[in-house]
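A lone chain, given as structure tokens: the form predicted alone.
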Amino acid sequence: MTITERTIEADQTALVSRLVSSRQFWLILINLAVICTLGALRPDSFLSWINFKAVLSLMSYDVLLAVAMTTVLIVRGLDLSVGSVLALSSVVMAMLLRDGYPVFPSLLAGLAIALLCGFINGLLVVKAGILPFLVTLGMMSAARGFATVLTTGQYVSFPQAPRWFSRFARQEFGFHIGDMFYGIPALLLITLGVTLVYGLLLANWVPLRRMFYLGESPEAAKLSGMRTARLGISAYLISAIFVWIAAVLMTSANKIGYANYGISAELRALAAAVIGGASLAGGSGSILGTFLGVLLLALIGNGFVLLNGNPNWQQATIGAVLIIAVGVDALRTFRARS
């Protein structure tokens, strides 16, 4: 065997080793296993395009919120307010649309509300040094409370809004195969597009890559000249933007604003992010891993529906998966530090 052949073989062995040790690789296998299991148990219902489309459409909101959660976890943060801020932003946009305001100013008002909540979270965590759990728990309660007060707990419809806004999230782009039409919702395409672009930027763009350095060692990042406070607050602002995108899509798809949007969404977002490789200790996270984590939870939920399982067990399963993921993350962190 020549030196070149040995080098190629060594490179291939190293590539396989990295692949097998990666979180994403195992998540892909687990998702495939769940798909095969459900496909075998409920082939007619689970393997239909209608079911796949429903699963992917419903998980779109969770993908955006999980990406938001992943972003703050990277910088050693936490955001338990993602679901409540989504509801508040949705309510504000819906109320303005109901009162006859143009679409884009209404959407910008919703964005401003989300950014304000994100800025307050970031400021109190980064500048005041308050634990992110306490800050975002308070924001979760405050945002949900404001949304409920504004609407008295009622739906906010906007019949005067332009039809295109009420339809664009439900619009489908599809193709024909024989006599069958396969529609792909715009909701899903927008979510995938935004997530893909952000994932590429997070992996390759230096200003965003700095968030990983901050999460790994805040002290070292500060000594190296990074503006750690600005970077930490920026993570919460980026998180708020993804929450706002989810609010826009949900408001358009459902044609209403509602104060109860996003209840328990923070649990699913945190579970998906940690399953996907984000660490509560900061410094790690993957958008692909987060997406695969959301997909796994969505498949589990779909399995409960198709198999007529108890919805309470579904919530318990998500909690159990989160506990296991946190335990694995804690063990990984302990090994890395020892």
Contents of the next structure:
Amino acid sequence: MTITERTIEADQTALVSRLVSSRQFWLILINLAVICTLGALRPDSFLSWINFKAVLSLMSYDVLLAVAMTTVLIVRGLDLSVGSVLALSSVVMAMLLRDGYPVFPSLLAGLAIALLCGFINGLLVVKAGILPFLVTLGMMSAARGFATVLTTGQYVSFPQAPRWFSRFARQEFGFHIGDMFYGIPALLLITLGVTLVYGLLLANWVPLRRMFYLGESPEAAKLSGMRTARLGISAYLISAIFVWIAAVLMTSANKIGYANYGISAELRALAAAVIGGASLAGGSGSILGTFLGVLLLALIGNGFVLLNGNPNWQQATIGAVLIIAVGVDALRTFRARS
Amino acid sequence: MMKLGTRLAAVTVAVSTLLGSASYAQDTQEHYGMVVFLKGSEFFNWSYAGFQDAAATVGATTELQGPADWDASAEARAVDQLVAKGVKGIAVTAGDADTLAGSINAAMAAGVPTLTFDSDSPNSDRLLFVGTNNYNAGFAAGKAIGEEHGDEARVGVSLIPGLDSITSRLEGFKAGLASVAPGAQIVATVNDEGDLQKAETVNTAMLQANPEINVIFCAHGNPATGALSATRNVGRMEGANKISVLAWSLDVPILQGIEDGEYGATVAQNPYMMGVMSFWMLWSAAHPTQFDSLTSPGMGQVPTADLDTGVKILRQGDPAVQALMSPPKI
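The form predicted together with its partner chain is what I need now, so please give it after the form predicted alone.
Shown next: the complete complex, the earlier chain at its head.
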């Protein structure tokens, strides 16, 4: 064996070793295993284009909220208000559209509300040093309460708004294979687009990479001259932007604003982010991992219904997956420390 | 001068008498209170309109109190304040059964007839409950589906498990369906977690797994739009294979969907009647006759059983749909 061959072999071994130790690799395998199992058990209903399209489209909102959650987890934060802020932003946009305001100013108002909530969260966590759990729990309650008071708990429809707005999220773009049309809804394309771009930026763009350093060791980040406060608040603002995108898509797809949107979404987002590799201790997380985490939860939920599982156990199953993921995360953190 | 003084005195006496009698009328006018959560919502605006209209027929006055959100403790404070104000009776919808019990008990102990409507506080000392009997409402819904689809009905149910009200509705639905279509079946049940978006996800999967489903029964207010979207996701929102969605809501977008033929029907409760009957029960309790109430001595007669205000299954073209789309402004 030549030196070159040995080097190639060593490189290959290192690559395999890195791959095997990667969270994403295992998540891909687990997702594939779930897909194969469901495909074998319910081939007609599970392995259909309609089912895949529905699973992927309907997990779009959870993907966006989980990306929001991942962003704050990276900087050692937490955001329990993602679902409530989504509802508030949706309600504000829907009410403005209902009252005849043009689409773009209405959407910008929704963005402003989401950013305001994110800024308050970030400010109280970063500047005042209050636990993120407490701050965002308060925001969760306040945003949902405000949305409920604004709407008295009722749907806000906007029949006078331009029709393109209430159609665009479900508008399908696709291709024909034979007689079959394979349409992909705009909401899925937009979600995949913004998630992909953000994932690449988070992995490669230095200003965003700094969030990992901050989460890993806030003290070291501060000593190295980083503007840690600004970076921490920025994470909450970025999170708010993803929440707003989810709110826009949800409002358009359902043609209503609703104060009860996003109930329990924070738990699903947290579960997906942690399953995907984000740590409650900060400093880690990836958008691909988060996407795979959401996919896993969506597949479990889909399989549960396809197999006509008892609805009483549905939430418990998701909860059990979360507990396992948090347990694995705790074990990983413990090992890293020791 | 003397004459002028006498005239002035006479006018003064006359005005005083008139003012006094007006003031007496004001004092004797009975005043009743209604306490709700989500104050300002269409549903409770209907209830209060019924309450007001019934009160007007006997010259009584009313007031509406309560929070604009779900805060049951704010409702409890509103009940306490109405008692302190000396109202003749209180109708309260319990945002939380246990939170309201203390205030309801205190009101009854103070001799102010107090009942619950729409949402009950069964462990309190309330006079009675006025509202929808969930079993009966479910029965009506099941019977309507059985009559429409016969033995061919294959039903998927979207619900939140573990809630007594929804469990009763489902039991009633099954009985109603079986009463007219014994061959009809409930094929699958899914947990929508009370979330509209989740409802779309789980109903889509349910329809994928059970293509024989031709009816979705939404056992509570939230899943209807999600269930309708699910039928669109599987390409069965229209055409020969159309899935009929039975909603449980009076919200305007749902009613509009009924008019547009998107939903098969909706189970319409009667919040206006809840208000009307609540007032009459309170008025009766506040005016004892020769026989006291069997359950609340010292108060007038009211039924010893809860009062079911019933439901109607609304379909496209029903004049009630149009009427309900213009809720009263309070």
